[in-house]
Every structure is written in structure tokens, then in C-alpha cells.
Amino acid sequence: MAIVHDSKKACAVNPLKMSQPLGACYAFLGLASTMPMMHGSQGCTSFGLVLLVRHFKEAIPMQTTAMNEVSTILGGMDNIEQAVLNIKKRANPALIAIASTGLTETKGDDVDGYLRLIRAKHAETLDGTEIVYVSTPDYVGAFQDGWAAAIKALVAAFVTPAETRVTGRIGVLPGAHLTPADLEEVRELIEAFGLDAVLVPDVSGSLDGHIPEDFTPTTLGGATLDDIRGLGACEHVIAIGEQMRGAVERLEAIGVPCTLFDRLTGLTATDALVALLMRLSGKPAPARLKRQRGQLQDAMLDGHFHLGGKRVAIGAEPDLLFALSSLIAEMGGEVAAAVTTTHSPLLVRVPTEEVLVGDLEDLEMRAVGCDLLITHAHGRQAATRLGIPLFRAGIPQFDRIGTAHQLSVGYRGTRDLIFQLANIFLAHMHAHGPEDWPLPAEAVAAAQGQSAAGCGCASSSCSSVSDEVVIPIIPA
């Protein structure tokens, strides 16, 4: 059991965690035609849209309630309700999801009240758009903490209890650590046992990289209001990472059969997903599954002489940095150090003996001795000054392309994963010389005794006369 604690530090320095309201709109930004929106000042919004947009490379839809210092004093309630009807003339989405940040949370704005004196005097004109709002002051919590918010509300706001359950329907709620590539392998597995699948939200309709035939200012996909009022008729839930807590209980309160998993990163999780689906649907693992776990067991098989022994440093989101820890020490190499964004019950069960609530200057210092640093881009620096490679895991990663399409779950992507890894100690092996094979020393005095006495060879290119002694080189 590891021991969790927080830095003690006046400041951060080089920060890991990034903040609430951003992890939120992150979720809506899985929502179909939604309009996120950040209320408070532009720099909130525009510092976080910047990162996804080079994280992404896409074009991201976010939109501000641009407090000042006048509107902060006096209320929001003028800011959000001109902003909410240009979203509604310009884009007229079908969700407009409101995040607070820190500024109007200190303020103590009441949003949820604002909203109802405006869908009261502006109801005609909002007509076909809904309006969701969460709590997330970003001076406490971090990403994954905005991203679970943000769907607890969504749940609240629009999932009633249904009647009868649809068969075959399975919910998933992914965690803000899985890529847009990950829920697409969820998707896949479900389908496969001939269940369909409703992932709320679901990036990999809007952030996985496509062009659409036609512009569109809103979200280019995810998930429909109606997938997620869909979400009470579901015949089972399933929910992906510890953050998804809060909604599976608000789901469980009204009836519908939930399992949450603490990941899917890992042969023994990826099996008890298999399970499950085996269970609910009735049939047997398809062949190719069966394929995919063989794979798997050889990866792991080939993976283990190059993971087995290595000392790992990594630095993530709680859910993320337990999926990567748990297969790491899987692999036999060990989690030396782990620092993290915020609080999870799950941290005390990362392979470790301590986990740090900290930044990635205390990474660093942990990381000392390390032979691989794991965490996102704004660790590069750190892995340069420690001299181990650095693999690049969560948001951001602005320096690499093709972000949205990493997979490390499942079968398919815990091999890749394994891979990559493997991969990336080999790329830096030391990679061995004729200097490696020293000749023994009766060899070497040998040879400069017979180089100083010469061999009486008049030759200019005999190499007795030769500043250098040729000593050949005899294969071990």
C-alpha cells in the first residue's frame, strides 16, 4: 500500500496538473453540436483552448463569458446571458455546457439561478437548446476532477429512470485519461460480443482527427442528448477509471446495473471486461479475441527482458497513473517514483511506496537514478537534465503528432504498449564497441614489446614502425 501525501512547496514549479474547468469542457467537447463554455475571463478560456488545440490539432469550439473587473464585482448574470444568446444566433447548438472557473467562483456567482431567470425571459428564443452548468473552481482539483464533474452534471441534468431496460445496450462512461483511440477499442470490444455501445461523452466522435464534409462552429460529433438520456434505459453501465465514481452512484440510485472498472490497461483487466461482456451478452469470446490475448501473452512474454528490473518515474492524472504503474510492475520493472495531480482513493494501491501530490519538479528530484520518465511533454526538460528517455503519456503533448490515435487498452493496445516500451529501452542501449572486450593484459604487453623492438622489416608500411599498435580483435 502506498503512502499519499501532499508537497509542502510554496509554489509549483513546472506544473503537472492542469485545472478543472479545462477537464471539464474537455467532456462537453465529447458532446454532439455543444458549445463549451468557460465562465470567467478570456485569458481562462483562451489558455485553455490553446493547449488543446496543439494537443490536438484540431480546431476546438470553446467559447468565454469574458468577466472583467467591473462584471466580476457586480455579477455574471449580464455576461452569461448575452453570451448564451450570440452562441444560440451564431452556432444554435444543441447543448451549451457552462464551466465555472476560479474567478466567478470566488465571486460566489449563483449560475444555477442566473440560468433560470434567463431560459424565463429568453424561452422562445432558446427553444431546441439546452443549457448544463458544473461547479469548477480550478484552485482545487485538477483535469480529471473537471472531467468527472462535468459528467455527474450531465447525468443529473438529463438521465431519469426508465420503465424498461433496452437489451443489449451498454452504457460506457470513459475516464478523461483515455484517448479518443481507447474508446473506439472499447466500442469495438463491446460490438463484438453483438451489444451496443453508448459512450457518454465520447471524444472519439469529435477529437479523432477527421475532416468533415461540411464546417460546423459546435463539436463535429460525440454524443447526442438523446445518447445520454438513453443511459437510463441502459441494460448495464460500464464506467472506466476511479473518477467515474460519482456518476455510476447517481446512475445505481435510480436503478441502472453498473460495473466500474479501475482500468483496462493489462491482461487480467482486459479479461474481467471480456467477462462481463461474455456475460451479458451470452456468447463466447469471438476468435480474434482469443487471438488478441495470445498476442498479448507474447508481447508480455518478449516485453519482460527489457521492463524486468527497470527503475520507472511517472508523473500523471490518478486514474492514468495507476493503469501505467500496475502494468509496469506487471512487467517486473519498478515504479520508483510517482507524483500526481489530486486526491483518489485509488493512489494508495499504486505499486509504490509513496505517491506525491506535487508537480514535476518534485518528479524530478524523485526521478534521480531512474532509467525511463513517464509523463506528458512538459517533462522533456527533465528527462534532458536526468539523461533517461522520456515517454510521453496524458495531455499535452504538443511536440508529437497522431496524439488522439495512442491505445493502451484492451488486448491490442496493452501489447503496443509493451512494445513501445520495450522499444524505447532498446533504441537506448548502450550499443557495444571493440572497447567492451578489453585483451588481456599479457595480450596487450605482448603486443607493445613486439611494436618496440621492431621486426627489422625495411618496409615504410610495416605496421612495427607505425605510431599505433594494431591489436587485432578476437570475437568472444
Given for the second form:
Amino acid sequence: MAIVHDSKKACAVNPLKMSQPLGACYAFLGLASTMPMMHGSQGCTSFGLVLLVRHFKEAIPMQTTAMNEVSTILGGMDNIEQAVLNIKKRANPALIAIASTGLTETKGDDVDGYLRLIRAKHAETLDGTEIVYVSTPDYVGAFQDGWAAAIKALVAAFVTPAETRVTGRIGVLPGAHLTPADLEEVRELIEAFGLDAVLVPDVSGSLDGHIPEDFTPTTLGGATLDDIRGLGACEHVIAIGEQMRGAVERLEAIGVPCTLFDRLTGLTATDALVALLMRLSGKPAPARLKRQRGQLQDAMLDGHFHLGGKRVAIGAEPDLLFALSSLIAEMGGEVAAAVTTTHSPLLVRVPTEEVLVGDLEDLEMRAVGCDLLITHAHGRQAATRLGIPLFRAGIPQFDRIGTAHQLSVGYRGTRDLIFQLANIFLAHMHAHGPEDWPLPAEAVAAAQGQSAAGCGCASSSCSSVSDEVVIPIIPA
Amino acid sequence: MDARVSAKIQSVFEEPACEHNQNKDEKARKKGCTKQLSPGAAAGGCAFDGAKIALQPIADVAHLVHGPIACEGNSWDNRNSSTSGPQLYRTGFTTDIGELDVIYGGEKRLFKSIREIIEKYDPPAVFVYQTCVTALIGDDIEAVCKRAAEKFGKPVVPVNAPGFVGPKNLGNKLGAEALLDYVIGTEEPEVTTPYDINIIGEYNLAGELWQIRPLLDALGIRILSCISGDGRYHEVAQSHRAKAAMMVCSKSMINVARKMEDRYGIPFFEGSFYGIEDMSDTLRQLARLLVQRGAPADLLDRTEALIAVEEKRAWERIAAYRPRLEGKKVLLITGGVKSWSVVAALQEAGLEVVGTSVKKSTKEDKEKIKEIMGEDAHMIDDMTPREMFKMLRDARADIMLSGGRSQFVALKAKMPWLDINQERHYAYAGYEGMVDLVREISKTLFNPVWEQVRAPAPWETPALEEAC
Ligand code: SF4
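The structure above corresponds to the form predicted on its own; please give the structure of the form predicted in complex with its partner chain next.
Below, the chain from earlier opens the complete complex, with every other chain and molecule after it.
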């Protein structure tokens, strides 16, 4: 049981956290033909957009209601109306997905009310375009909370109870910590049992780096509105990450059977998913999966030499922190420092002594003496100062390419993650030198024929202990 | 609106040294240079972003952002301004206010934050940036900074440019105003020389200042202060003792240049480091102003001699690319950079510029472009991504040079693209920079990867499809 603390500082130094509206917009980016939009001033969208562009190296469609001081005080009705009409005209998306920001929440805009009015007023013009809204003030929670709130809002807006379940259709609600590659792996695992996977949202469809035939102003690929609506008729829904609990509860309330996995990184964690899929499909695990499991076992055996006993400091959002920490602990490593962005019931279960809701300065201070730092790219300065390697995990990773294809779930993902971590330790292996094992003063004194007690101070600089051992030279 | 901020904005809008402003009538001028943004079709950073871009390059200062996590948490350490020493400017400081601060006010947290920073990091100064939420709830950062400065005996500078007052370029100017109000002229330099200059509005992106500095060093010209690239707090505070100033052409800090002329009699000119003629022009102007202010006249001759050597060296190196680049078509979409000067260098390398953006160019610039590119110069005011995509895919251009926003338009059309935007990692200033730019273009154009990615997939090969 870890103890969970909040940082007591007034000033956050080197933030680990990103804001809720950005997490919500990231979720919306996993929906097809969608225009995500922040209801706030233009800067919030601009920062969020740049951050995601630099992480994914992809064009990111994202809009703003462009609030200024006057419109904020008067209320954002006009801006939302103009924005919605503008987007409809220019991009004609299937969905306009709006997240609020700190600014408009401080003012207290009733966006749901505005949207009802706008719908009624422009019923014809807006035909064929859905609008969804989620409340995500910047000054509450963090990125993964915004993601979770967005999916909860989507479920609430579009999923209705179904009379019959579609056999073999498995819904998947992934957490914000899963990469496009992770989602592909989950999909393949499900399909390996002859089941259909419907992912909501599905950033593996939109942000996997494909090259489209033409230019589109909205998202391209991702979960469709029908996919979302269809969640209500799924035979079973698999959610990944504690952050998805809110959405799961909504689905369960309308009778959809759900299973929530707190992680899918690790052998036993993947076993649990595979067991569920065997039960749901009534089919045995395919030979391919059995081989993959064997490879993971082997990787664990090879890897434990290098991960065992290592002290690792991790800074990540709760679900990612839990997944990574659990794997490190399972491999015999020690999670010596854990810092996260927001509260979660999961935090007490992180295999470490203390989890701090704090920033990268907190992590850096706690990471002194560690062998490895794991966090997003902003940890690079800390790692340099600490003189230890940095393994990048989470968003943003603006100084690396291929981040969408980082895989860490399932048998294969866990196997590769273990290899990567072990190889970092191998690359930074400490070669021993002659000064590595000095004798304590007491031993030196004893060897020189002085009483171990000496003058009682046991200090090597004490005059009662001679510095040098006189070695008698025996003539040949 | 906070009366102080609106007064500042008004004064910035009335900037007499701005060419755009001189052509406007009284009413238009009052309205300012900020276009009303169109909701749902807007792009670009906020005023806070602009202020941070302008001031963050001062490397030894602690830059503290007062607001919720969005403003700093989503953006810190993402600008590519280089330092030759202190790293503190790359540390992200924010009050990261929570719900309770929104209800009860965030001033206490701000004050405590300043104290924590001074105790832990002991910087020469703390800059405090206002943002939207804290402005809306009425946190008085000026008052808090004043109190903190008195209490801790250190400069604590309020930068009052909350995002919602306008776009990035307004923020540049509001940030600069903070320097004028609180920093410039507050300290005296130990020594001065007749060769002391300020460079204003240069952010040392990708280390470009270091492509210029050797030229100035060779002439014995001292940069008393660069505002703000690779800057130091004390240098900025002492910058009022410079003999002359150069304002980098983007106009982002025209108010600093003009007010320093008014207050301290420092003459300035508007110059550019991009393009060979521009670089030479800049050196000439600097020498001329310094000599006017009392520097020995031989500076003029030495400058001409240096220009002659460096220009020759640069043109020779650029001309060497001619055989390879002759006839290749370039689409040049720049933001603030004066494109005609870059166009000249590209032409020297044998490249044909098939279009260039003139969104931020003045009338003179456009005339100049016509002069260089001919009467039917393709000047692009605003191009939608879809048009760019089409232009590239139809191979009406071989390569696009632009800012990061259109990067994927080019790459997804499987067309070569070169970053000439703020986040770029290559430096293109001065004589060296132009040679580097041409080299990069050549490297990109002739990368074998284009042939590879354009090759048809097996299932797109008709013969194979039939066979299956
Ligand atoms: S628009 Fe306002 S809230 Fe948004 S990033 Fe800029 S200053 Fe912060």
C-alpha cells in the first residue's frame, strides 16, 4: 500500500501535468470525421495543438471559439454559434466535439443550454452534424481526467440501451495512456479469437501516421458515431485503465456487461485478458498467442538479471504509472520514486512506498541515487542533471519520432518493453574500477596492527590511524 | 478590462514608428492592428504566448506563469531559443492554480511561489506572467510583484499580457513594455565603448545569433544587450547605454526600439539577418549609426572590406549548388521573414521561386519582390492547406519552404519540405545561414526517399493485379 501525498509547494516547477481540455480533445481526435474544439481563448488551442503535432508528427485538427475578454464577460453563446457554423461550412464534420477551458468555466458559461438554442435556431444548416460538449476546467484534474470525462460524455450523449446484444462484438474503451500501437495490439488480441473489436475512441485509426489520398480538414479515421452508438449492443465491453470507470458505470447502468482491466502491461495482466477472451469466444488461444506468451516468459527470464534490484523513478499519469511500476516490480526492480498528476483510487496500489501528486522537480529530488528515470520528454533536463538515463513514456515526446508506435501492452508489448528497459541498463552498465571497494578505517587500522577500537573515533583522518600500510619488501 | 492593460494596448496600437500605422486614419489606428478572430476558423497563439516568446530567451531569469496548468503545463520548454550559459529559462515555473484559488483569488499562492523560487533558485530577477483565468478573477499581479520585490530585495517584473487580450504579436509588444517599464535603464554598465549596440527583437532561435556575432566581433562591435536572445537580466537593465540599435525586421519589438530612441537617444534602424544583401545592409547601417554617434570613421571601411570578403565567399559557395538545383521550383511560404531577400539567394542557387507569401510584407516589400521575380510574380496572400496540397501534388513546385503548420500538407503529398519556422533546428541567419539553407534544400530535394515513397504498391501495379 503506497501512501499518497499532495505536493505542498505553492509553485509547480517543471510541470508533469497537462490540462484536462487537452486530454478531452485528444480523445475526440480518436473519432472519425470530427472537429475537436476548445471553448476558450485561442492560446489554449494553439498550445495543445502544437504539443500534439510535435508528439505525433501529424496534422492535428483542433479549433477554438476564440473568446476574448469582452465575449468572456458577456458569455460565449455568440462565439460558440459562430464557431459551429463556421466549422460546419468549412469542414462539414460528422461531429463537433467541444471541451470547455478554465476561462469559460470561471465565467460559468451554460454551454449545454447554448447548444440547445443553437441547434433549434440552425436545425437545417446543422443537419448531419452532431455536437457534443464536455466540461473540463483547466484548474481541476489533469490530462487523463479530461480524456475520461470526454468518453463519459460521449457515452452519455450517444449510447442507448439495446434490446439485443450482437454476439461476438466486443467494445473497447482504452485509457489515454495507450498508444495507437497499443490499441492495434488489443484489437489483434480480440480478433485472434474470432471476435470483432470496436474501439472508442480509436486513435490508432486517426493518429497512426497513415498517408491519405487527399487533404481533409477534420480527423481521418477513428471511431465513427455508429461505433459509439453500437457500444450499447456489444456482447461485452473491455475497459483499460481505472480512468475509464466512469464510462463503464454508465454502460453497466444500461445493462452492458463490462470488464475493467487496471492494466494490460505484464504477463499476468495479459493472461487475464486472454482468459476473458477465451470465455467470451468459447475458443482456445491460437498457437500464435501461445508462442508469444512463451517469448514473454523468456524475455522475463533474460531481463530479470538487468532489471532486478534496479532503482527506478517514474513520473506519469496514474494509469501509466501503475502499469509501468507494476512491471518494474514484477521484474524485481524497485520503484524508488513515483510522482503523478492527479488523484486516482489506483495510486494506493502502486508498488512503492509513496506516490506524490506533484511535478518533475519533486521527481528529480526523489530520483537521486536511482538508476533510471521514466517520464515524458520533459524529464530530459532532470535526467541530464542526475546523470542517469531517461526512458520516455507518455505524452509529450517532442524529441523523438515514432511515438505512436511505442508498444507496451499484451505479450508482445511487454516483451519489447522489457528488452528496451534491460538494454538501457546494459548500455549504462557500470564498469568497476580499483576504487570501488574501499576498506573502512576500522579494517585498515586492524590490518596495521592497531586496535580496532583505536582512539575510538574510527576516522581515517585521525592521527592514531596511519594512512599507509607499510608492506615489508622481501629481497629476492 | 484592467485599466493598465487596456492603456498599454492602446499605446502599443498607436505606435508611430510602425509603417502600417502611418497609413491609417485615427479611427482605424485606435482599433489597433488586431484583426477580430473568427471563432471556429482561428489559428495562432495568444498574447501570453507572445509575451513569453519575447521574454523567455532572457536565460538567467525565472519565468513564472500565474494561472492554471494549461498555460505553462501544455507549453513549457517548447521554444527553440538557445543559450550560451544559464539554463534557468528552460525551467517551467507555474502557480498551477486550483479550484480554491479561482474562488478565493490566487494572489497568496503567487506571492508564496515567488518566495519559493527566490529561496531555491536565487535568480537575478523573477518575471511573472498574467494569464486569462487569473486576470478574470482580478488577481493584481502588479501589486503582488511590487510587494515581493520590496520584501525579497529582488526585481520581480509583472508581465501583464493575459491570453484573451489578443494574439501573439500583441503579446510580443506587451512583453516588451514590461522591459521598458521595469528593467531597461535600472542599472549602469561597468564600462561602455563607442561600439556598443543593442539588437532588439532577435530570439536566437536555433542559435542564429552565433552566425552573426563573429562578424560583429571581428569589427569590434559589442552587443551590449540582445533583447532578448541569449539575454541576461543585467545586460537588458544596462541596455540604455548603447550607442545604436538594430531592430530585427519582424516588428515584434518596435515599441522597445522607438521608446529607447525617445528616452535615451539611441538611434535605431530596421534590419534583417536573412539573405545576403540584407546581412550586408545591416552591417553597413550599424557601422553608419555608430560612426554618427562618435565611433572612429575607419569602421565604415573595415565594414565594407568584411562585407566584400564574406559576400564573395557566400556567393561562391551558393553558386556551387547551381548545377544541381538549376530549374527546381520552390514554394516559399514565410511568416514574418522578408521574403524578397531570401528569394534573391534562392535564385542565385538556380532555384525558381514559383510563389511566395506576402501576408506580412509591406508595399515596398511587394515592389521589391516584383523587381526580383518579375511582373508576374506569384504572390500568395493566404493559401488554404487544400490549395497548397494540390499545388504540391500537381508538381507545380518541387519543394516547399514554410512554417511548421503546413509541414504535413507537404509531407502527406510526398513532397520535400523544409522548416523555416520558429521551431526549426537549423540556423539560417547571416552569410553562413544562407549557404546552409541552400545546402539543406539540396539535401532534401535529392534525398532518395522521395522515389521510394512514391513507388506504387504491389497491389497498385496493373500487371500484378491482373495476375491475381
Ligand atoms: S489563452 Fe489564456 S488560458 Fe489559454 S493559454 Fe493563453 S493565457 Fe493561458
